[in-house]
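Just one chain is shown here, as structure tokens, and it is the form predicted on its own.
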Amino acid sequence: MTDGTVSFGDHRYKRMSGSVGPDVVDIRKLYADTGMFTYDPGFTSTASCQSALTYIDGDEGVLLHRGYTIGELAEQSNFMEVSYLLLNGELPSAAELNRFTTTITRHTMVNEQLAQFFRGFRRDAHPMAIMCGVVGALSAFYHDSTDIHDPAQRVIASHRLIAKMPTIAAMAYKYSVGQPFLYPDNSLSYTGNFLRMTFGVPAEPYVVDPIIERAMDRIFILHADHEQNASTSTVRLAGSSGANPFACIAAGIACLWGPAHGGANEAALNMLREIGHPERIPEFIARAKDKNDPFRLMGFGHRVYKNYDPRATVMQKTVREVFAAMKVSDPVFDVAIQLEELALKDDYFAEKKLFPNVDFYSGVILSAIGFPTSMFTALFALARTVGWVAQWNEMITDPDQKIGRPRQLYTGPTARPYVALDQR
């Protein structure tokens, strides 16, 4: 909505607020006005759509979908339940979201071609490295959910990957440690089959652990959508250049790749490890505070959240659950609670508001129910997708959008006559 304007030089903008959070300046009309444009690297401060899915407050650690509090989702709900009321807008009814569910399963097959693709990788290729590949391919397999000017091609664009995107990564792990593909098994839940596929072989039946099922469940939730970050954003730009959907998740999958986005907690584990022993925390939390040692405290801090992450509450609760259902005794996890414990009663990190964040604990979690450090960016993917799908919709029927194509402030040489090669 707008509310008021706003003064630039001689010229006026609109004041637009939303429904919670900081208003915005709409400057579309700046460069035509005043011969300039705004400079914000990383777009910091810059909002970049109008979007009704998720609010952060990070000042008081709000993380909301849909208006929800992700506490309340976590503990209350099922990743099948987020993942319809990213996509719909409300939570479903009991019939609405049974015939979802039921919708997703039956999407949960990939193309029998694909087998073959994925032998093209070799046996050591990254997990991440054949999620961009194979969800890029996808696009040639399912001809008939890539016009994204169709309602309901998009719409079965959305259910097939999410549906397919844990049978992909299952398939990604199982061709790392060279064990046969499973299909998957239509009477199990989403993060039940997914476990199967993942950890179960032909030769015996797979038991799913109801708890480290509802961990894995719990941490889908946890990082189903996180509003306009850089992944989420590379969606948004890939597809408002008309790209079909599947591109544009392997876009998303590409950017989520990268250490400073989704491979956190792999760092926070590794850190975690390299401590060792909790007897070695205060040597750890002095090389923090000192200027002159590069060391730095993974799984603290966060780029929006200035408070404690909202999802790391839930985290911390679930890594006990975990542990002791796997009756596991590991000294990473001590120095994990002692670590937090003693970093909270620090005045330094509380001036610097570096707090515990959700990837703190969630490498811990999935080292102890079995997954190598190289998969998690993987399950992160996994879990996001249901956001990238549900932001790329919003974005595909916004009438304000249109195909993005950031300026700059050019500073190399200016104009200056071509020279001969043999005049150099």
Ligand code: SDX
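Positions refer to the first chain, counted from 1. The shown structure was predicted, so the numbers you read here are calculated from the model rather than taken from an experiment. If you superpose the two forms and keep the largest set of C-alpha atoms that fall within 1.5 Å, you have the rigid core. Compared with the form predicted in complex with ligand SDX:
- The Cα position of Asp124 differs by less than 2 Å between the two forms after fitting on the rigid core.
- Superposed on the core, the two forms differ at Glu283: its CA moves 2 Å or more between the two forms.
- The rigid-core alignment places the CA of Asn292 2 Å or more apart between the two forms.
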Second form
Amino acid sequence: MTDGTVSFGDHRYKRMSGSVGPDVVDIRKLYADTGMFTYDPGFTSTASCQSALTYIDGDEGVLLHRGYTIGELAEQSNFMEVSYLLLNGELPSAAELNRFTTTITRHTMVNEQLAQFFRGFRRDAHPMAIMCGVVGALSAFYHDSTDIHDPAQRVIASHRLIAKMPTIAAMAYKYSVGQPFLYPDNSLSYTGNFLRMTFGVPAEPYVVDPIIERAMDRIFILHADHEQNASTSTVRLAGSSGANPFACIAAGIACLWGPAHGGANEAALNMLREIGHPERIPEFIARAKDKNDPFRLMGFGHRVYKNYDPRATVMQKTVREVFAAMKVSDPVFDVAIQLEELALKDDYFAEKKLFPNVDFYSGVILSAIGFPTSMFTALFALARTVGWVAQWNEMITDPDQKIGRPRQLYTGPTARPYVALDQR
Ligand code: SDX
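Given the form predicted on its own above, I would also like to look at the protein as it appears in the form predicted in complex with ligand SDX.
Full assembly next; the chain just shown is listed first.
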């Protein structure tokens, strides 16, 4: 994986190649050799780690999880199988999948005390505020799986996080609508269980709609992992200090909440609703292009994809399938379709290579299923937990990894003497 070197002044640095994608220059000795740092705010040209989990070719619009395309996984796999793949590196046998699914199923309940945490929140608390608090609080309950140096504890913590996220997300929703929490039902699939905990009520049986179950499971697959995005990098950085996995995932949830990242799905649907009618689309496209207007097309653009986000393709297809099956329509979807068409014909978006991303269509289908927009990012966090956990495990076992501690270009005052108050 190593061939050649790259020169920097009088020094030469190892050039490393991965299995596919850009090479990297190993600059770990650059400061010691030159007394200089690299400068890369936002890490647009920086590889923070080696990883075998997910590969993105932004120019070609390719997304692979352990070598399998997102299109094939979304079409032919399911979220439990993709979770196993991300965690273990290979597609499971039937027996392995059954064992993994049963293990996850058996961890879906949360400590009964945890329900008390919800009572402390206002009913109108944003579900992501609740998720940040409650997931971080898991550290206070599962002491038998917080030792990151014990492989067995890492596995249990990983399973607990993947299993309990749907329960916590459903509890956040139930609390916001004043309905009682439902316990998990082990006879249901991972996704079916989540739908029942969210939309079921104790007063009557809840029958999982297989069309919705399949669509939701596919949406989870589309959000499972995505290389070293902001929230994954947050989880890795938190984990690099030795923090326990529950605290690290809570940090990832906090980062995902931002509208430039996972919060974009909520912002995108709010934007589409604000546009309201196709005749208002040119007005919003003009605003998005106006340098003096902070408005951006939410659900558009991406740091890595300079082509169509392959997840958006699957998401749009899923919207059409679900709408046809449910015999529903939503004028917001028509606005989204026409907004995409007009934007992609516009030189501004073409020159800057701005295409719809995973968040552009997801809100349309989540809204049709019955989720309030405030739950959209919580659903993203639910699905991304397996990616965060897989990346965290990979980091912990990476011999190259050490505590993350970037440096800076200092632009503040140089040393100066203190001035007493009566002298100022
Ligand atoms: C996710 O990293 C990941 O993988 C994230 C994610 C994942 O799965 O983890 O894929 C999930 O977060 C998807 C992205 C969701 N966010 C949004 O949809 C919010 C809207 N999009 C952006 O704010 C923006 O596109 C980012 C944040 C996604 C990417 O920003 P970059 O890479 O830092 O690019 P940039 O802000 O430097 O923009 C480049 C140019 C700028 O113009 P110039 O200053 O060069 O003239 O493109 C413009 C921007 O103004 N631009 C947009 C735009 N996005 C970028 N202009 C209008 N509308 C937009 N949406």
